[in-house]
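Single chain ahead, by itself, as structure tokens, in the form predicted alone.
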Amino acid sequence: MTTQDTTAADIGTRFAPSPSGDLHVGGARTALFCWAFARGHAGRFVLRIEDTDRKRSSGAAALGFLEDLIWLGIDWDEGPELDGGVRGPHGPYFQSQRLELYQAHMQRLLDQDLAYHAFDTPEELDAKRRAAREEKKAYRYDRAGLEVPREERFARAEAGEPHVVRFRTPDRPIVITDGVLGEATLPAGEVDDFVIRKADGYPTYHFAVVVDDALMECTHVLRAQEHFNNTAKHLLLQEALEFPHPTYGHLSLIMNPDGSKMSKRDKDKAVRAAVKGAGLDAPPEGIIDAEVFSNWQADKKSQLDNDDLLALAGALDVVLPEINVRDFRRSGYLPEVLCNFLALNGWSPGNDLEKFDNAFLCEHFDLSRVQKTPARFDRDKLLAFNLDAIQSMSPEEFRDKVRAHGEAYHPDFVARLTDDQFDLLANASHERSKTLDELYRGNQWLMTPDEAVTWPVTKAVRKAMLKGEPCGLELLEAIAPVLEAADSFDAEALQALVNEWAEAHCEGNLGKIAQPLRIAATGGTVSPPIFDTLAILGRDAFRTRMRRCIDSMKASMGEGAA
């Protein structure tokens, strides 16, 4: 068979993830490119869930994929819906629901002797693989299954004897034509008789994907380069089943800046390093199960599940590297920025253009500008893109987006503030925010009850509060009654009041009193602009904290003198 001829209206692409975990950004980029190619050619984009691996597949993961794609702005013409419904004429779109279709096409191959039942036991196959290794040869299946007479094979399979089905690979070279990588030829004998139905009755990836791509009329298959060698098997199956060849385009991998593969193991490594640095032999109480922690520590190759990993990272104050789309959502990146950045990781619009939206991508995306070499995921550049996008928002847009992010990921924080307090915090944080999450991570002082704030005497706190003549603590004690008697506690009024006081008591040096005020209010040396900080906290809360801070600092001075 030859590659099918298509007009723009005939073009169909698909994204077919395996639901064994969260959507990796590499998978998201594949979905983005497939979607953009279809949209740019007025074609169809199909979402299919490849869940034939029963041990690894998860319904929750499949649902998460749908949610992540919607968040990214990627819609589909055919596929499952969030509400459990189905859209499109080629369903079902879960492979586990298409077994009868696969069996019908499998039977065609068996009847034509293009495939055969094989009854080799796992032990027999392992022995042959070991022998090949000892002889330093590549293992190739020896067609032992064909030594069983045809009628006997069918009879034993019909009787329920455990077996697999293998495709009978023709003994000839296989030419792969790829829209990104060009042409490659696999010599005869490179592909052995591979399994197309497993012993559990489920089709292998190779068989199911070929049947589904044909029946769902996918004319273009864009996928990761790691699938390139699989293409030879798929071309052979298409010929045997008399299916047209789609146009293939294999996309380069996305790597870390150091050249290592971006993997969820990166997160596990970060937490392991923090555990080792803290010298922990057991998890912090109530964070994760002690036995789970112990088993994880004992097996360096094992990985904690995502919830336990997040819980332990939070307890150890570890910032995890974002790997999956959900990580970037949680970290406060904007979907349009992530799409823009992912598109640049493997495709170039030309003319040194870097900033564009999804509509531009759909209009201009084509395979000729897809890069062959691995992309390096520059997190600093992504963060800069996100900062630029946030800075371009109106105050109202930023407030709405940052509040929606908080309601999703920091509900207790949002619930603790009044609407007026939140609006003040959003306005004060806008210019400083690189992500939607920074407002929450950087202002945890608002979550601490006034009676529970502490003032550790760090080097920066000691310098601001206990050094100089007069020291910051003395200035704070002097200004306390002035602030407590202030007519208004909004930022503008406070600025005028403190500036006037600083002229009289600090030779006009506002910095001498600003940092002691910040430390009293927050327990630390970092916050939004000081007058916004005081206004957000409010008169009563600030008074309580200020008086407690003065007492705490005096006690520290006494201890130091002692």
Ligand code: GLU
The other form holds:
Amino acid sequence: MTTQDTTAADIGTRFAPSPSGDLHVGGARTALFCWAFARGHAGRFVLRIEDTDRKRSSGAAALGFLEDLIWLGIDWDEGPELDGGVRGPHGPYFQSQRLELYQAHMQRLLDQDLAYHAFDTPEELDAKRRAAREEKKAYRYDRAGLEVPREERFARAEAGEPHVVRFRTPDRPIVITDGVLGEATLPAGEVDDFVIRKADGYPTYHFAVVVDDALMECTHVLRAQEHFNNTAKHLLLQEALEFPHPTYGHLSLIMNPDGSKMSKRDKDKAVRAAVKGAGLDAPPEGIIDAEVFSNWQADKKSQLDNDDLLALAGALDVVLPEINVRDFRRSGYLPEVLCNFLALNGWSPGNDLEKFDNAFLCEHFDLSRVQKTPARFDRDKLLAFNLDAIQSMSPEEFRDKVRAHGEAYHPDFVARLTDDQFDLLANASHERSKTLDELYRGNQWLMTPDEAVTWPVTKAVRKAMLKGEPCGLELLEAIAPVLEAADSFDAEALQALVNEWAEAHCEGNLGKIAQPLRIAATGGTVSPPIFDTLAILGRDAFRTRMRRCIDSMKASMGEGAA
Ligand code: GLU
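Since we've got the form predicted alone here, give me the form predicted together with the ligand too.
Okay, now the whole complex, with that chain kicking things off.
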């Protein structure tokens, strides 16, 4: 086979997802590499939606792909637009809208006897498959369709008799040259007369992809390794249709560190473990349907739908393992970090360089440094990358990004705080944040109305409040009037005030009073630095909570004594 002789300006790549479900990180990496290759060679990047499998495709999924790509910072020169518009001269870019084009090229093959109508019934084909299985032979179509005379084939097809169209595969070895995997030869006879138009009139993937890659002038096809074997069929079709061969590069999978496939099943697994850990035999009230839950529990292989998984994960406070781009968005990863990390999963710029941006990737990406073997997706490393990127943001940038994240995923939380409260919270949380989501998950204490906060006496609470001489509760009662009379409730002023008080009342040991204050403010023992916590809450809310906390603690002491 010869590959096209391309100059930089000729280069065209494409990302061609099938819109069933959300964009998987593996798909996102394919898109990223195609895009980077095109950008780095001043070429075109085409987005084509492969929706010829009518049962599995959905318009909503296609839109979701577009949104995710935009979020990642991957733009395309040609393809559908979010608002329903179209960009580029080779449209339409949904395969389901290109049927006439496929038909024209299909007819060329039929007229030249390079393809033929085949009228075998599904039952006949099944019987032959079964027979091959029984004889322990690989099934190959036996060209029974060609026994029908040519004229008759055309006439029966014309008359509307159900049929498929098969490609007449030449009987010779096929050499596949791959920019990543090298060269492989498929012996003659391996590929049978495969179907290129289905009984429903739609072209098969093989046919549509070949026509589109040619008409859309795609010179380079980078795609998942699972398509490597299909390439033989594509090369043969290109020859029959007199189309040029693109340069192929097949990309290895991205796997979990244990070598398993990164799939939605991982989410079910994480939630099952949390359910087991919590000893639940029914779902928490109002979270998911009890019957759905018990069926899922009864069949360990079954899967919940994503919304149910999210609801259960939220109730059990587990973070679902992210699989799709959408999951990483929701979990508060930054798009530039995800791109950097995805690029490293399967490619490296060399010299141990790990941190780079998309501009660098576009400039340096080449097929020769694409890894042949599967990449292992190291979540801890991704989190560390995200932490570094968040820590290098200015306070304003962090505040804006974390707010935008909240508006998308935690609108009730954002709406409940004043702008000042939100800014204080963002500033106080920045230093500890590894993701944009942690602020929300870690500060649910702000969402509870002051009158509804409770103070369960956990081991940590008992230690901080009820143990020692004087105990935390006594210190809290003593400091309460001082805080209520504070001139100012900003973090600095509170710090000065409480420090001074601690000097006089607990030998300067701030720790002794800090934790009781935190418990009073939040109902628990985890929150941002204590003076920030108080300032965010504000004087009135804190006062209410503190008074209620003192009463509640006294009541539990009474119960303890009884
Ligand atoms: N539509 C195919 C998929 O989503 C991609 C085909 C290709 O890139 O050739 O797997």
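So that the term is clear: the rigid core is the largest set of C-alpha atoms that superpose within 1.5 Å between two forms. Residue numbers count along the first chain shown, from 1. Quantities reported herein were computed from a predicted structural model and do not represent experimental measurements.
Comparing the two forms between these two forms, the rotation angle of the smaller rigid part against the larger comes to 14°.
For P284, the Cα deviation between these two forms after core superposition amounts to 4.6 Å.
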